[in-house]
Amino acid sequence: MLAKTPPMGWNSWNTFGEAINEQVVRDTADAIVEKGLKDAGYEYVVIDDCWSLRQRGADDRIVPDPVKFPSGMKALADYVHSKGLKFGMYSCAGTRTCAGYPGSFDYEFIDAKTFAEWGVDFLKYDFCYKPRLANGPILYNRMGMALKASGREILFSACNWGSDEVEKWIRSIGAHMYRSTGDINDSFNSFKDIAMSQVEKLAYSGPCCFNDIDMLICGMHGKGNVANGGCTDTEYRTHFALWCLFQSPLMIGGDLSKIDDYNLDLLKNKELISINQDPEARPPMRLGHGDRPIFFKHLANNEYVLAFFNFGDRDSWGDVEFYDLGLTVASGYGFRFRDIFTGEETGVVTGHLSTGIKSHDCRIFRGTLVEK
């Protein structure tokens, strides 16, 4: 069964955009293995838009650009598979892709069969240039059926940017993950606004179909296709913590040949990844609002996460009354928490928990409910 937990991997768009090519994909596959990312759970290597010629071939099939991909897609898929990884590609529900290359509208079954023959394991399916009278849910359902008819198990990553109240129907058409927002860029406000726009919709996300709040920007530092000033390392940590807490698919968007040690270690953080990959896949409760949201999340094995965020420009303070979680002092229970970044333990706390939070930073506590 695909996508029991949020898919993890790498996507070419954030850094390379139209400059994607065969060598970049091979080098990235090598880096995922050599830098320990495969062992951390990242397995998909996905080519985004701009991989084909501008016109279909005489047989109506999409033709890979022979300059960018001289060995062809089957050979490239074989190389990725030889590393113990999975190979992903991109198409679009419209007549053209977002960058103007051939889309799959009316060619869904031909394209799905082609992808299967190449050894594709993952398809990102965009939403540009959809004919005005065409129905979005029907187009995604058509490709969902085409992928199942292809003879190969292919993870279906729907990318309609949150249109048509996508969260209410996308699970029913066979998708395994779905983009629910516009494109991310490499800035604090971009990832903050994207994440917070989805808080009320996370209850639709769960095993076999996860809310995808776009690719990660960790470690990009203002370089690449979606550059917009970049973030500090503290902001990248907050970004990754939000994506893990919300159980979004974790698709790295940076250049792995240039990623710094801090962000590489962040992307391999076992504590955060275990929250993202928690098998119960429960959405968090939001307690605080505004620039200092607080989230409480149930995990498997009787564990919980209490997460404090400070989106403000000044250091601040977070406080949660356990009564607001339903836990009274008279219940005879309290929480024993551990800060997942520092390892500091709180001991058994009752009544409330307060903590300082640096500007644009977060504090993430993981623990259990215990009798006093």
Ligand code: GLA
Contents of the next structure:
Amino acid sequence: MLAKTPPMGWNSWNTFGEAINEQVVRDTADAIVEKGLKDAGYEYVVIDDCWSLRQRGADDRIVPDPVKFPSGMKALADYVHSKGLKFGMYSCAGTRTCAGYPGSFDYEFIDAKTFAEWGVDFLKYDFCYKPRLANGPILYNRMGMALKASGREILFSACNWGSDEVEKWIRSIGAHMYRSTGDINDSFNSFKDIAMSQVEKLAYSGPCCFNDIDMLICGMHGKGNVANGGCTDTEYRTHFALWCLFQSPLMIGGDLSKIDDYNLDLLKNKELISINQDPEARPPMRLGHGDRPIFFKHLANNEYVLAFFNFGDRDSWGDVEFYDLGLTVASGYGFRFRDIFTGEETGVVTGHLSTGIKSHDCRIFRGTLVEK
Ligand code: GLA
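Output the structure of the form predicted together with alpha-D-galactopyranose; the preceding block shows the form predicted alone.
Whole complex next, starting from this chain.
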């Protein structure tokens, strides 16, 4: 079974866009292993759009661009596999990809077979240039079946940006993750708005099919294909914490040959990753509103997370009254929490928990319920 927990890996789009090539993919696979990201759980190395020639070949198959990929896709897949990683590619449900390369519309079965022959383990499937009369559920179902018929186990990553109430049918068509929003860019407002747009829809996300709120921008610092001013390290931490709390797939979007230590450590943060990979995949309850949302999430093994965010421009305070969670002082129980970033323990707290939160920062507490 694929995607028991949110898939983790790297995708070329955020940094490289059109400038993708086999050397970048090889260097990235090397970096994932050498920099400890494989050990942290990152597995899929995914080539996004712009990998092929503009026309199909005489045999109707999509042809990898021989300048960008001189060794061919099979050799590249073999290299990625030799590192103990998995290999991902990209196509589109329409007649062309979003960047104008051949799409898989009406070629779904032959393309799926070609991907399988190359050793592809993951397919991101976009939604541009879709004929107006064709609908999303049918097109995604068709590719879902084509992948299953391909003879290889291939993770199906749908990308229709949340159109057609995707969360309601995407699990039925066999996808393992689904993009639910428009594209992220490297800015605080972009990741904040994307994450907050999905709060009410996270109940549709779970084992075998996760709501994908787009590739990560951690450490991009205003460079690359989706550059838009960049974020501070504090903001990248808030971004990663939201993606982990919402159990989105974690697809790194930065240039791993140049990633700085702060963001590399962040992407490997064991506490956040274990929240992201929690096997029960329960959506968080939202408590605080406006610019200072607070989330409470049940984890497996009787653990809980209480997460405070401050999206405002000033340092601030957050407070949770435990009776808002159903826990009264009379129950005789309280929480014993640990701040996952500082390691600081709260002791047994009853009644409420308040904490300061710096502007654009977050505080994440993890703990258990204990008898006083
Ligand atoms: C769409 C997708 C992006 C990326 C580009 C490639 O915009 O949402 O994630 O795949 O296409 O052209």
